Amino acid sequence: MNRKIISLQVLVFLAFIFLWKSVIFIFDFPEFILPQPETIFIEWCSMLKSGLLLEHTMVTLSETIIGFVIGVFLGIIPGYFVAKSKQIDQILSPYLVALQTAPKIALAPLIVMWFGFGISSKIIIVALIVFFPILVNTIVGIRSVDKNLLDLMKILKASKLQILRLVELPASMPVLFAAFKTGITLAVIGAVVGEFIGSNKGLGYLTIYASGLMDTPQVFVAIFQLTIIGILLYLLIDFIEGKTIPWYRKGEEDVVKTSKY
């Protein structure tokens, strides 16, 4: 990322802060409706220093990462077999679509009642939310593999495991990483939904608790902390993508450079 882009990002951030303060000034909002940015920053520093923010952050982060990893495995494994077999696709598709169309927010109270108010219920909610995007992109990725490559591997008498490792997996990785990026942001939302329904820890719980006390700065702190978690996890997936499939990232950069001319 060059200096020009970083400068523009900083400029946009400063413009956002200026707009925020302008809205407060023009409409004369009280602190409990819309606090000043510096008030929220001071509250953030105070909560961070006390350890309260870190404690709730680690709970939500744990739920997000564990649920995401489980959702990825639950999506990739059946997704591969569905992509490779029309019969399995026809059998499972109605049930998979039904599972996706069932609103996860409506299922969340049941999951909390069944698995308790601890971290387990939140992990299950996250895994369910992440599952379908990973499943669909796995199917799309496997089915988009060049048929000529598959025919070549068959001519060379490669085993199914070799075809998967040498052709199908590398070819589907760009699509899978796109799903991972979507899934990790949905995972944060899933963790918060679970904490809203029933929890005594986590940033979602902190948001509900602070809103009940009309502590608006603390609500904003929790929201911004969730945003930071989402951004950092997204950047982590993006970094892993760059290291795992550098050839794809280089191809994207070449396309961008070509489009400028």
The other form holds:
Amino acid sequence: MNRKIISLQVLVFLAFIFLWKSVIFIFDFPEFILPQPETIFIEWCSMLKSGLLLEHTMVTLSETIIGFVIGVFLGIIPGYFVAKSKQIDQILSPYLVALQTAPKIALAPLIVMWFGFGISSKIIIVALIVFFPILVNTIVGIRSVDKNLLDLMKILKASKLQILRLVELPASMPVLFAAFKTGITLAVIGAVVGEFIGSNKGLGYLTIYASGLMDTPQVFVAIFQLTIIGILLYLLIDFIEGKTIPWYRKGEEDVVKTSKY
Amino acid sequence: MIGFIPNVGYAPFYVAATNGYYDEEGLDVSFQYAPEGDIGVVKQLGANTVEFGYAGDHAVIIGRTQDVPILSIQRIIQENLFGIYSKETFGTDEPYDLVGKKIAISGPGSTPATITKIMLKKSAINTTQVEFLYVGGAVISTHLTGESDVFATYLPMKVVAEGIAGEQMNEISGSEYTTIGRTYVITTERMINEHPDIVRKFVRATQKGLEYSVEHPEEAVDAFIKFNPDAIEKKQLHLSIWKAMVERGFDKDTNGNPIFYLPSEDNWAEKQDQMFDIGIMDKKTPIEEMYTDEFISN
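The form predicted in complex with the partner chain, contrasted with the form predicted on its own above:
Below: every chain and molecule of the assembly, starting with the one above.
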């Protein structure tokens, strides 16, 4: 990233802060409706110093990551078989679509009731939310493999495992990583929804607690912390993508360069 | 407009609308609901999206602490109907019995959470000696499934739980420890300054609705059902709830008639001190800013 881009990013941030303060000034919003950015920052520093924010963050982060990993495996494994077998596709598709259509947010109170108010219910909610985008993209990824490559592998008498390892997996990786990026942002939402419904810790809990006491700056602290988690996890996946499929990233960059002309 | 969550406990307002008391005062009243509960009502008042609200004293004090310009103008449920309930007794039926127990509570910043913490503090029990389960709307189900040892909530929920469980619930009443939990009609300083006539009319009509609801429980429930038709399925349950609220929520004079107190006739200073002492507020507000008798007394 060059200096110009960084300067522009800082400029956008400053413009956002200016807009925020302008809205407060123009509409004369009191603090309980919209606090000043600096009030939120001070609250954020204070909570960070006390260790309270880190404690809640770690809970939400754990729920998000564990649920995401489970959701990824739950999505990839059936996704592969659905992609490879028309029969499995026909049998499972209606149920998989039904599972996706059922609003997970509405299911959340039941999941919390069934699996308790600890971390496990939040992990299940996260896994359920992450599951479908991963599943769909796995199917798309596996089916998008170049047929000529598959034919070549067959001619070379490659085993199914070799085809998976050498052709299908690398070819579907770009699509899968796109799903991971969508999934990780949804995972954060899932963890927070679970915490909203019933929890003793986590940033969702903190939001509800602060909201119940009309501590709007603290509500914003929790929201910003969640945003930071979401961004960092997204960047982490982006980083892993760059390391795992560098050839794809390079190709993407080439396309961007070419499109300039 | 008025903001709260549909509940037979709000029958006085439905009666005032059904019996035409608001119309008689020339008021066009519609009901809006705040899923966030009492604190949501205070927020809406602070944002000037509603003119009147119905909420507990807890929300009024928190609102004033956060500089929301609101005042309580009329007392509705006169007593604190909070309790900690369980299927079994644990001994003396005192907060001491809660040590080591799991307590299901709706939300961490809620009135039940505050009252429970006050009860524990007054009994010299540290909050670390119990386990709070913040379970949203599942306070009853978590108890009936055995996930919590007790549940902290209001009398109406106790009646519901008893209906589901088919047995009486044991109770540690909150009213012996605090008066927090009484409910009020609240409005904004702006309404009081700019439209005192409307405030007076609203209070007068609501008072008539309140008195009628207390004297005629059946009609009170009918009015509630009129605004919430789905509730007809459980009319008897709602009637039981409202009768229990009337029985426990109002002091009676020597003739057995309910007493309606003024907003000033409450322990506002004590309530605020208790909330401050358990650490949910970092400053106090002059109690005169929390209420006015101006409209009900006239």
